[in-house]
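The chain below stands alone and is given as structure tokens, in the form predicted alone.
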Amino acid sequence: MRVTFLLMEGITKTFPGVLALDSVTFEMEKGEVCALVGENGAGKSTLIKILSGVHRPDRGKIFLEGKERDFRSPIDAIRAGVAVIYQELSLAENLPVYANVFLGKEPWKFGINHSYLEERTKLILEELGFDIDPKIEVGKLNVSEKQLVAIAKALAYDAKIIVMDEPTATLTEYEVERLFEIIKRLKKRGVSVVFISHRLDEIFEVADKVVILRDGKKVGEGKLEDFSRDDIINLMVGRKIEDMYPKYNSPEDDVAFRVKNFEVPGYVSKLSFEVRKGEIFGVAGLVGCGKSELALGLFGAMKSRFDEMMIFGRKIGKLKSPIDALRNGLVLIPEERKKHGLVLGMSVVENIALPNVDKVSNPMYLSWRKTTNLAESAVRKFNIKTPSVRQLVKNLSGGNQQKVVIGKYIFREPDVIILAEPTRGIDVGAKVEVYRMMNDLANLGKAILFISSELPEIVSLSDRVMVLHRGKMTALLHGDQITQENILKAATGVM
């Protein structure tokens, strides 16, 4: 009788006010790559946390290699051969690569044999095709290299199953290709990989099967070759999405936002551009081109200089901090929402209140009634899925966290809105909601700066596109000029 390599049977998990998983059965074979997909809040993270021993199920059983397992902690799961590589990597950046790879698993006999660990690490890295000195500090590596260290760490723990949670979110196209090659090598070694991603094109390239969750239930499963892209989207969101990239804004001739010779020393070199009223102005470029620093500089979060900045004809004299930007009607929906956009230990209502204190208080006191009303209004307007505005933001899904960030700043009624990678790490349905919101804000006369690494959304939604290469503008595209080919040429300095 065939024994399924991994079987999670009838898994149910409830949190206060939320049924996160409802009798979900998840199974995969040895050496199989399984894509686990679903909207934010569908239950993917909860299922993985149960597999990795972070949570225990209310009901259900886990079998690995035919043997029932009871993971009471992450250590139990690791010892059984389950490793999870989260989007936010948990590495000790001040330690060398070899120390990270064997952290917690160092063979101990009269002390730690560092030379032995270096040699073992070198062999593992060679298997992954990763040519790097095991003695280099992890903090000196780039994101994709750190990810390879995390994979090497999993292999050092003799992982039988490796879960990769949004592994390509911050990688370049070349780095993604290298990661896929490594996944194929892991598969040949008999390692099973659970691949979680919102990028469906990648799923079709790397996975053997797909499991689809929606609202805590499994709604689809099978070999990937039996599904189309639209099939998966329809199952994920429970409806057919007719228009993936809705565009219905109408730019006007009036200039809403103008900058001359704007620079962020060391990152962005003297850019001059203007955004019209109601325009979605795209900003594109490869990783390291300066677009992230441009966003932070315009918001006063990085030191910047400029000869002139105008917002609806008002001259902006200084941008020494985000407070200056907020006072002048400019907001940033930041690229790293957990680091720059939210206070994770605070509730939804507290996060939404932070940049809007002037709206819910007077010189004497803060009105919690007004604050609660504001938060509840944001929850309704932006369709934030939360059991209560008192819920801690860290307990929300990624897509709903992003909606909190958007809501807290949009309620300031800004004139200029900078959206930096607003759809990173959120599901298909939430992406379409963000796109519609951009159009709606533009049609209210706002100036939208849309910064993204996702070329299809830049091409489909932008009225004009400014392309950056090494901190300089290499092209300003409009109309039929806005193609992925032209953007890539300019982004590599060819145009």
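Each form is matched to the other, and the largest set of C-alpha atoms that superpose within 1.5 Å is called the rigid core. Positions refer to the first chain, counted from 1. It should be emphasised that the depicted structure is a prediction, and the values quoted were computed from it without experimental measurement. What changes on going to the form predicted together with the partner chain:
- Residue 119 shows a C-alpha shift of 2 Å or greater between these two forms [criterion: core-superposed Cα displacement of 2 Å].
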Second form
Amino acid sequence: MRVTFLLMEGITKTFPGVLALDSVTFEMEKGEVCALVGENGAGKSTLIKILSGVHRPDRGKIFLEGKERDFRSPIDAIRAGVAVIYQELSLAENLPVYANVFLGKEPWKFGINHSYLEERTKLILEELGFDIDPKIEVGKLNVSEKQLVAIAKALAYDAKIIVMDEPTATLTEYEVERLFEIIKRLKKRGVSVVFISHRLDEIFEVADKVVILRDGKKVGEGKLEDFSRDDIINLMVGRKIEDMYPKYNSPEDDVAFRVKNFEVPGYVSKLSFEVRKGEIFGVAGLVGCGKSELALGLFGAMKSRFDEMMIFGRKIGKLKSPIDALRNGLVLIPEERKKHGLVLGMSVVENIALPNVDKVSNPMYLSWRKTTNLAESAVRKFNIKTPSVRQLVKNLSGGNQQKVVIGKYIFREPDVIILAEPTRGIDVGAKVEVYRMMNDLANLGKAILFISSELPEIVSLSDRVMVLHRGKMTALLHGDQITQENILKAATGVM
Amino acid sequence: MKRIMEFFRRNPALGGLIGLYIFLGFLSDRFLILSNQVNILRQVSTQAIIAFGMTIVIISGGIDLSVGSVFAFSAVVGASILKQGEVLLGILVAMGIGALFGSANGLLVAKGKMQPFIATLATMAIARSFTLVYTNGMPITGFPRAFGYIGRGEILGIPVPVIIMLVVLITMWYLLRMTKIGLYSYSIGGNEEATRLSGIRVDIYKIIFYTISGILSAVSAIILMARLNSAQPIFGLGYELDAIAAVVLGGASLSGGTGGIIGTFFGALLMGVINNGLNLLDVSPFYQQAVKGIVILLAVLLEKKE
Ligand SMILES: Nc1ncnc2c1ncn2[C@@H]1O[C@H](COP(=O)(O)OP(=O)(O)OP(=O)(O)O)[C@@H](O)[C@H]1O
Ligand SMILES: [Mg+2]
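Would you mind giving the form predicted together with the partner chain, to go alongside the form predicted alone above?
Now the complete complex, all chains and molecules, led by this one.
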């Protein structure tokens, strides 16, 4: 009798107030790439956390190569050959690459033989076609390289199944291509890959089969050939989405926001641009082009210099901290939500309260009733999936966390809104909501700076697009000039 | 049942306390009588007040090692004024010294970007040295009668120190739960950077937290001085450790973001009950520290276990 390589049978998992998985059965063959898709909070991460021993299921069994397994901790799962590359990479930033690859697996005899580990690491990296110096500190690598290190680490553990939870969310198009190459190579080695992503194009490119979850239930499964994009979306959200990229804002002529010679030393040099009222002003460029730093700089979170900055006719003299920016009606919805956007150990209501304290508090009294109302209206407005506003943010799914970040800043009723990668990690339905919100805000006369690495959304939503390359503006596109091609050319410095 | 376990896991001190009350209630017939209970509260009050200040500092991700030395220095300076019959001025100066050292700690941490452990280790040494220099190593005694009331007086049978402690407890609870200062202490401890990007003056609030801790050390010192009718240069030795222990027993984590005043109160009470119980049972005081240490370990283990 043929046995299924991996079989997770009837998996049920509840958290207080949440049925995260409802007897889901998940199976996969050796060397197969399986895409796991679903809306935010559908239970994808929970399913793989059960596979990797982080959580134990309330009910259900796991069989690997026909044998029943009981993973009581991540170590059990790793020993059995299940490696997970998480949404947030967990590497020791202060150690060199080779030490990370063999962390916890150092051959122990007579101390650690560094040059031996270096050699072995080099072999693994070469075999995968990575060009990374094993001796370099991981902290010095960019996100994409860190991911490669995580993959190498999985292979050093002889992983049979590698799970990647939204691995492409922080990668550039080129890096995504490279990752797909690697996935294909892993496949050839007989490694099975579970691939979670909110980008359907990627799934069609890389996966053999797809499993669709909705509200903790499996609602579809099969070979990718048998599905169309729309089938998957319909199954995921349970309804039809007519327009992926709604656009209905109408820019006015008045300038809402202007900077002259804006610099973030070391990252962005002498940028001058203006954004009109009601305009969605796109900012594009490859990772490392300075667009993230531009966002932090404009918000006062990184040191900057400028000759002039103007918001709705008000001149901004100093910009020493986010307080100055917020006071002048400029907010940033930051791209690194766990680092910059959220206090994970606090509840939804507390996180939403933070930038809005002046609305709900005087120096001597903080009204929890008002704060709760505020938070509940954010939950309704952005359709945040949470049992209550008292839930800790760390217990929300990734996409719902992102919605909390957006929610907490929007109540400040800002004039200029910088959104940095606002749709990273959120599902199709929520993406459309974010796009609608951008249009609505623009139609209220706000100026929107829309920073994104996803070209389709930049192209579809922006009225003008500024392209950065090595911290300099290489193009300012408008109207028909806004195409993926033109943006890519400018972003690589060809134009 | 699961709920109950979860509750004790979050409040390790309360679990320990209940256990000890049952245990000591059986072993000693004097333990549960009212006068002994009042006595415990009175003994605990000075420690608890310091620990309340420590709580807000630890929640915000910091630590204040200087509380014991600041306790001593504010006591001796206050005492030198009290000795001249100036009660109100003496109290204000003592609290002023506490505030001064507290804000210095806050400045070093917030503006000087020093690690709290190091900054307050330094001020701990400095304040202790100032104390010895100021007193020449000699105790200061003999205060106005009226001042002694703070340490030995009673209102409706409740000792004044206990009343002061309860006032501080309620105030600090309110501050942590019902004001933005409290909200910020949790958020700074949880994620300082995200708090800053929410437009909050993290530096100023850190200074406030350490200043509160300094002032409460002084308040505690005033009570002890009034009770003993003297101020000693060796006052407050090791108090920082007891305060930290109370906070941690109360469910806080030294990495910040969690904890609470009620928990700390139970933590301080637990330590007080251990002292009292060991006395009643005639256990040599040499064992006291070991018993405390074991209780701390047990409590934290219980908390860690999921
Ligand atoms: N530790 C936890 N405690 C409480 N609830 C949790 C916990 N982990 C997950 N949940 C809840 O379980 C549900 C499924 O979450 P999960 O993280 O699996 O979603 P997801 O499909 O990975 O979503 P996303 O695409 O946003 O990452 C969500 O409603 C989430 O709030
Ligand atoms: Mg997830």
